[in-house]
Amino acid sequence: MLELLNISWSVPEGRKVLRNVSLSIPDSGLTVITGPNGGGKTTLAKIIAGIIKPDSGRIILNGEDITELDVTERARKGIAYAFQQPVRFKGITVRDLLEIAYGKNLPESELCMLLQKVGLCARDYRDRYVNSSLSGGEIKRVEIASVLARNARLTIFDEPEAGIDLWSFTGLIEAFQEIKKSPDRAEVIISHQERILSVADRIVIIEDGMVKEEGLKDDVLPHLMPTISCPVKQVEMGGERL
């Protein structure tokens, strides 16, 4: 289990983005963190991954305090993070990236399956370089495929719907549901997309840097539905937020 205890963080100018956030992420299942733009969702995800260090509070993973560990050390402990705006690489092919994430050579069938889950044809993409020759949406899909290849204990997706067309989005939903079936893998998805919320096990609402509500999907979603402002037709929209 991942526990966040009284996590706070402010921008250098002093504005508080997170205010004493405490919550628990179970060892399995899908937790969706949602809420208004600018409420602190992406910041919280980056703090869990070790990209940002909190100003105060503690992060406990299976009884171990990992607050001071950086992103690389947390990755070794099984935490994977998919960026809202993926990184581009020079001299690395799609196959190379997926095999690095997988930890060894990927059988052709596994490679095809991973790319298919994000709506890409293996024949067309496996040997392409992960650089400017790929569009923003293609880069996003490849990164999500690389995160899926890791089979991490805790996987964090920051607005995975951004830059993904509707057909590929359906495949992602299926991939998220597949991960949910594993008793020793957990997912955290930052999103306000209705279809992602509908497949969650738990929902956490972050507003003004605080936990406004959290609980089982069936308890939280009815309160949230009237306020959802990002219907399915808008899934291609994205952008870095706090």
Given for the second form:
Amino acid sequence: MLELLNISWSVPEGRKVLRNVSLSIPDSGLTVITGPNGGGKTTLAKIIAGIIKPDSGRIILNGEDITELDVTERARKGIAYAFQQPVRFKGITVRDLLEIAYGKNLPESELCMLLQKVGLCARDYRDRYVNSSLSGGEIKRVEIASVLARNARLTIFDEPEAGIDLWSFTGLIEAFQEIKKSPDRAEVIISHQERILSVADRIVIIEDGMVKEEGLKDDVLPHLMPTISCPVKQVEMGGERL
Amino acid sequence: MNSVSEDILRIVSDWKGSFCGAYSIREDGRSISRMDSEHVHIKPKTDKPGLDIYIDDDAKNETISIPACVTHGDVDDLVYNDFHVGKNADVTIIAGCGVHTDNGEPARHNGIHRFFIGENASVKYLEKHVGLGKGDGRKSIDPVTEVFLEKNATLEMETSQIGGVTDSHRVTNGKVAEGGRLVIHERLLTEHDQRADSEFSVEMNGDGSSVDLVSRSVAKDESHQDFKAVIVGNASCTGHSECDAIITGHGTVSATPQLDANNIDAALIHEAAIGKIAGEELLKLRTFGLTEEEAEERIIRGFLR
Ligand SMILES: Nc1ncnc2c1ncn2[C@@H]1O[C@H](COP(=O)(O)OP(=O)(O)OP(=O)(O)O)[C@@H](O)[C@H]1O
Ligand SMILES: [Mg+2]
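Cool, the form predicted on its own is there; where's the form predicted in complex with its partner chain?
Entire complex below, previous chain first.
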């Protein structure tokens, strides 16, 4: 289990981005984190991955305090994070990236399977460079495939749906379901997508740097749907005849 | 052949106990083994050290290997090799070079290679350089490459210096006629207090000619590299040069491009980028469990591939 205890973080200029966030992620199942843009979701994910150090608070993984561990050490403890904005490289191919993530050479069949899960044909993509020649949706899928390759204990996807077409999206949901079913793997997806919310076990709403609500999907989703489908605040006008 | 030469051959050429095709192996300033093929004829020069290599018109699928090994200190090897490539030929030339010194004495190889490439011929030229051995004897490799491309001829050159060379002064010149195409890919790695400088000068003299020069280099530790590229367009032609360098530690790189357009239809471009490895590239690989050093090593390996 991953526990975040009273996590706070401010930008270097001083504005508070996360305020006293406490949250626990169970050992298995799918937790979806959602909430308005700029609410602090990506910041929270980066804090879990060790990319950002919190100003205060503790991070406990399976009983061990990992707050002081760096990115490498946390990765080795089984934390995997698929960036919202994938990194582009000079000189790293799709195969290289997947093999680095996997930790050793990938047999052709495994490589194919991983790329297939994100809707890419291995033959067309394995030797492509992970640079600006890949389209937005392509690089996003390579990013997801590389994190799938890690088979990590805790996997975080940051807005995996962004830029992915509807046809490939169904395949992605299957890949997410597969991790969700695994009894010893925890999955966190940061998302605004209704279809992803609908397959969640638990939902967390982060707003204005705080946990606004968290709980089982069936309890949280009803509160969420109206604000997602209609962001405009409606005012009850009563029964006056117009 | 001594065992140091065998090691060098394995690194710089596709030596697997023998070569396929015509070859000449040079060891410590002497040719120790030589073989012609049906369409490739290798003749020793009579006025100076080196070879004239004649490739027949229409020769296809031939590979010519002319590696040079300097296997101990106190050797200063100078060689002139001229390649005469016939019309319509389509061949691969592999010219690796390794210098090895263990005893603190300097070892140097200076290979001057000229390519006279006939009409419509197409040549792939692979050149790999490496320095080996312990001790602080200087290991120098100073290659000079001159390319003369006739009408519609092509040369694709892949040149790399993959480490261990203390000093290197590299000069590459080309003259390209109508429809000719010169492609040069250079990979350079310097570390410790090594120095390398690389000078290119290419003239495009015929309409429809082109040159594409891409240099990728990494300067580690206290090493220094200088890159100079002059591209001259005297006709309706396209020229592109690119210098992309990574510096780590206290490494330094200086790049000086020069483009001379002497014809209204000459289109010339230069791009240069020098800097350390992007922080986010290192960070991404660390999220896969690599340490900072492992991530750096991996990125450099991909970059110089
Ligand atoms: N390094 C930084 N410097 C300044 N501001 C930052 C920095 N990192 C994050 N922020 C700010 O913190 C807030 C939270 O950002 P974060 O990326 O966590 O939001 P988010 O919930 O992931 O939003 P979205 O749904 O748009 O991805 C934003 O207002 C953002 O501008
Ligand atoms: Mg975000």
